[in-house]
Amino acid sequence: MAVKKSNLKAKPQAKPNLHVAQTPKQPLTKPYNDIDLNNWKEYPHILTDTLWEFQARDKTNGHSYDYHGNYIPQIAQQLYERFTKKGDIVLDMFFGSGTSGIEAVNMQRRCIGVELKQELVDYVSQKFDAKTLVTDINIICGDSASSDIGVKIQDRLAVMGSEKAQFLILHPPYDDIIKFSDKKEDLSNCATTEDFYDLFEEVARNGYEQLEKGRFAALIIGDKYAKGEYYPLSFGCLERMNRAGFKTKAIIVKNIEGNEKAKGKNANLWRYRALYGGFYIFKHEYIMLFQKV
């Protein structure tokens, strides 16, 4: 017997509901920034080589080039963003004219700056209001180098609710290259360089005390020449830093093309000096890497 074909069509499979609430994924971060690395592809800003090319000085938000020797803020913003979370202290030992707390403030976080010289804390200070000097911004009038800096930047500490800094910068002078005061305690016044090495070391000894373990520290470092002669201030400081107790993570070449007053100027000057000395024009500095372990 034939079987009799049905006229009912079949009922439509129902779609799946496509406006069903997806449960977000939660961000995927390091202990020590706030880059989501669920979303990687959207930080194309961050730089992850070591070549560092910057065309000019950012002189935007509160930034200026009032003070030689200063480094320019792009280092700063690469760095904070890449090692610091929004909040977080960092501790420049060198604070000259403010660029680290300058950028922190820009960045959301916060610094405390140990400068040597009172008439820079000074004009300094200036450029922060009252309230962020209390709340955001902390400087010290003090030597880097002393035994007793710990104990001022401990209590800057404990006023912004911290035991250890969480990023640490070291922008040193270049040994004795630019001269930056009269005082004996002053880097850029060491009667050798193998005395520069001591005393920096003792700068990066107090700062390996002050900076909360697993998070990093930057050198801002170039080198130099004197008398016909090379000097790796850069390797030599590193060594130190490793002898500090530091781990090199890596080293990173930055051009100083438009971060130097007035060698521009001179350029066929410069030209013949490295003509008839045999030597070669300055046109990288570096910035080195560390972690405390």
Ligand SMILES: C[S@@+](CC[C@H](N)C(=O)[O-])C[C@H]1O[C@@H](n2cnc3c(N)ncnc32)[C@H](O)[C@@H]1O
Contents of the next structure:
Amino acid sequence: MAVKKSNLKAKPQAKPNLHVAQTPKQPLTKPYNDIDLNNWKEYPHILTDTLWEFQARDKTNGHSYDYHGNYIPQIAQQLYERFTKKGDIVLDMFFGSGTSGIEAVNMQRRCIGVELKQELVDYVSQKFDAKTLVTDINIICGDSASSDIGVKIQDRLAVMGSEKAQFLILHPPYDDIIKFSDKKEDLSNCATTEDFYDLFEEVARNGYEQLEKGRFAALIIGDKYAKGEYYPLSFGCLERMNRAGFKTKAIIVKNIEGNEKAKGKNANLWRYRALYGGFYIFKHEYIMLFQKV
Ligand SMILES: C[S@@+](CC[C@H](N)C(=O)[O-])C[C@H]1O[C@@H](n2cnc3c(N)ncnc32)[C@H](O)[C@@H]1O
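Return the form predicted together with this ligand of this protein as a structure block, the form predicted alone having already been given.
Once more the chain from above appears, this time first in line as the rest of the complex follows.
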């Protein structure tokens, strides 16, 4: 019997192994972070939406709730990964208990912090070892709104081998909600909210001067009620950031359950006050992102 010729093509032979070495793909990064966009799916922990909800404050790796008014470290973790590279210098103009500095060390960044209260600077300095306080963390006791703060920041930048900072954090007092000191330079001691905005603008301008072009700034702030009226401090400060030269990039709403102790205990009282006074209880604050273009 004649063998029927198959319609199928002959099985292809295995490709010869040419032993060509595969060159590894170069990381695809932006100039302001270390995120490799070739592998962008490998960063599921980085938030990219405008609603941030954290269940509890991170109290590990040197962080604690030792200062009424400190921000939760998860904010710095998110911002540093997104807007800084390893070794970059973060400038925080309201250093407080040093959350920005602690997280800078944890994430191999560096930090310069300005804080008005000497006793707080002394306390926070103890959180870092002597070598770190020269090479990686520099704390200045001074007034962030003053005209001479730029020179002091420049001195520290020079010690750290940089002309400018690569990220700016502004976490000012929320007007007079918490009184941080009796000092007249303290933004929590302004006679009026308009005065608060004016001083804040001075700080924003000083920060703008020290920031590298193309880099980002974060403003962390909440609003307030006083005498039956809502004061949108966040949007007031946003406008002053724009006046100082910053371009607005994002407005993020963040829950504040993690920050607050007192309101939890008095939840019923606040609810009664809200129903009585015709207002709503704050459950959020803002993280606003800006760029120096
Ligand atoms: C909201 S707290 C910042 C807390 C800080 N982010 C933290 O996590 O600990 C604001 C801080 O700004 C400081 N401050 C107020 N006015 C200032 C000024 N003119 N210059 C520098 N610091 C100032 C206050 O003493 C206070 O510690």
